[in-house]
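Next up: just one chain, as structure tokens, the form predicted on its own.
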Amino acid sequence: MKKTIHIPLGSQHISLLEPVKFKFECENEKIIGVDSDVGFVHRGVERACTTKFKFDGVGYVVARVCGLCAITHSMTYTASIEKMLQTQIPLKAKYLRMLLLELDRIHSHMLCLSHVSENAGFEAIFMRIMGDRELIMEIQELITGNRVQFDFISIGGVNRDISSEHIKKVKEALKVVRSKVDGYIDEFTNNWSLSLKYKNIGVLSLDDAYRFNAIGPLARASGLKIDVRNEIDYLPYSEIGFEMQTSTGGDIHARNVVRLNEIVNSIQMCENILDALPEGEIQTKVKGKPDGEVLVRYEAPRGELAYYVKGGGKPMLDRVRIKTPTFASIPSFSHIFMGSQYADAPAILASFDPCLSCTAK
């Protein structure tokens, strides 16, 4: 006989320390209606940097939106003041620029993946994973003074330079880091239990992806070639090696093989800036003020970020409004859950890799 019943999860759940609530209908253990609501957390960010914050602060205000990518946040940001003003940032800014963002990337997928492996039973790998993230901490913590909301970017270029010993001691720890990874490419693609058990489950199709318009690890995993630093043309990501990673399965192994070998090209990327690092200045002087709208696009780890930003030859602005990656990817997760069994919610939900706070921003 079949039953028909509804099971809250979140906004506070083993699985998901987020602030979103998901209500799954289901039918036995088969989930048939997926209602979610992200609205649980609203910190007036967007209002504030119209209000309270002159054009010049509004980078280091727009980094506290998420602990995980502030520095994509507050890089996205001033590029879209950088092209506002029409400023031309030194080469090298660009390059360090482009470090810390790969940084980003790197410790954000080595979350998820922790995350991944503790849904699925794995204790011992989620610690050693989060052991093996804090190398990346340090490495950014030593580059911009900060463990967490670095503050290192700043209109016209950057706010520190990195001196040699720096590179030779961030050099060493990625290559640490590469062999760490080079273990879990292992674990995830051979170990049963681990992820290829995850293989068909969770699938987001190829059409479904382009239905539903995914973004991030979670288009590429279903075989949509669309990453936003392939398109860009303010970070010149042609120069230092980067290639698209992609799957076609869909399910929670493709993402966790889409981030893994992310992780490996965000480390060959790291190291190509860190060996052709050009010389020169790190910081070009602004002048005016924002008058105008932009709208500007990046890839942060979960996907497009996106900043549309007004002002009107003011030191404040008219509008900023920030559009997240994981709020785009909600009708994405809901459409996931649909024919899933409710025991596999957990494992969906920590490869979906969703940070709920920058949504409700």
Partner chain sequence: MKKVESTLENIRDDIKKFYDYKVWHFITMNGVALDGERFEVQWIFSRYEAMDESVIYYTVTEYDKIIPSIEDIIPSSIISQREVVDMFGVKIDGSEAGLYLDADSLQMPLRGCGL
Given for the second form:
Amino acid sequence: MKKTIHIPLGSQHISLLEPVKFKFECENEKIIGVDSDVGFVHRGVERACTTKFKFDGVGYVVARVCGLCAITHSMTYTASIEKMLQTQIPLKAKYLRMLLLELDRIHSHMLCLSHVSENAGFEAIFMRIMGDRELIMEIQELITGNRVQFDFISIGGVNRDISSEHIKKVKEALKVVRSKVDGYIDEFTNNWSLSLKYKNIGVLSLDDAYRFNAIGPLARASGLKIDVRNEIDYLPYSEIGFEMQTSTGGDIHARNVVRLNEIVNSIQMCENILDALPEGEIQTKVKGKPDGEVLVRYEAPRGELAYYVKGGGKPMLDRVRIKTPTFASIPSFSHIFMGSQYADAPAILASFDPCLSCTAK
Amino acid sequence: MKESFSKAFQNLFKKPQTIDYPVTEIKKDKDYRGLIEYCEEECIYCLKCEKACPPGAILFVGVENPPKNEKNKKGLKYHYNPYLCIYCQECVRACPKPNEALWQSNKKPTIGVASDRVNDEWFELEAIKK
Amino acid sequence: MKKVESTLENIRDDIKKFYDYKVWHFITMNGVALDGERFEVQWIFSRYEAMDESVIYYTVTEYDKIIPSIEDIIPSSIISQREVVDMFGVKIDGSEAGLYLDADSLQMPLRGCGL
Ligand code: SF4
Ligand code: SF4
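How about the form predicted together with the partner chain, since we already have the form predicted on its own?
Then the entire complex follows, led off by the chain already shown.
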């Protein structure tokens, strides 16, 4: 019988920002078994949504599931209520929603890229990306008024209009970020020391991506064409130049490339939105109580986010089920770890861009 | 590769990205969201703001010497909890007299300490309300 | 959104017949409390690259019945099965409790919730 050792990673670890615990069973340096514990920050959001808050306030509650992709949560929840109440929201509100959603994706991907490079031992690029990310954070704060919890989307539209002065500032910032991202693409593809830590490490094959139902950049890096923005009709993504970004290879490098290309695409989309911003109202009055059940999906920065909402014609909802991206990816995470070197585990984990606050909700 | 070395080297001599807080003030835009402000004389006591607030940071509670206002038939007084407020602006949107009776400023709350009894006082108000 | 009813006995066969792993994407497993004794178990799928095409397999059952596991058909279902076990305090073949909740937490928080 072979002898194995157990090495834990987390729940507090120098390379982890989030409370997750992996127990690796290792044979020398090779990982042959993985066990994970993700429930450290469970807050009972689903229960609170059906016992403490009326449906019109729940949008603000679910935004607190996550600090990085708060707006995708309020978007998906709001879309499900609007679908139930059969509300048509003004086109301008849809465009403003997409603007903020894409800005959110840009800053979230930048955060992930900076952490992947940090965990590969490249601190300098971590600092640089974090510094540039601040530009996006600033324009988000300018448009919405809040830095992290935007509370920008509400049932029936959006809460704030964008002024021409802000449009100018956003465009300028996007131009700067665009030029910086071109620099990162060069570095992430050509830097020799980064490629040592990224290429052919943490590989997920296309077949495994299908079998483990991988989502988000993780799946697209393996060549699986799943991007919910391509599969929804409540936001007009085809009008603003959305293109699905995929890659092959399925390793950490491919995930970085997918994220970088998505940033470029998102910047392009934001510019298109600002150029083609329609005139009109940003809010409609919504009447009625949600009745029936709906399933609404949206592509959060980390992958597919799904809301199942059931209402009974009362102010309180019957059920709010939140399926968060990281939660659904855990089986694929565990699969990728198998057979990898323990020393690569932090970089692989960072390349998943895990969000434990979402996972445990 | 060469480029990233030279960039890393140049960065050693650049100004830091962070600001020297509190010596340097944080930039504050006039549109940032902050505390909710209220004008007693203009309020018509419709209580729409109280109903709309998701976390319940606005409470109208009956008091003995209520603010003088002919619309204030039930003798209510406005209470606002800046530490509970999430700055979502739902109350201002619900108010029939926005910018007169209720509006959002860009001020931030002072730091609440235990001796201010911010929680206890609020729980007492909530108990009266129930 | 299409809903297909099944029973606890047939659900494994139904999903096995239906699930082609290159066509259907398994989103999650879900539970919805109906009343004090019964709840609805759902298995939610969507089609790859199709415009908003989802299918929900569901069955209404009592809390004390053992729900069959579909882990061998869809390996990624393990995690949402464990969540349902925790949230509703039910038993699913081979899924342990304790993903989110500890011994001193509120137990089965979603049972009978939202009624
Ligand atoms: S801003 Fe939002 S949280 Fe604050 S008092 Fe108004 S409604 Fe309540
Ligand atoms: S909604 Fe406006 S007018 Fe009505 S009670 Fe509140 S502050 Fe007064």
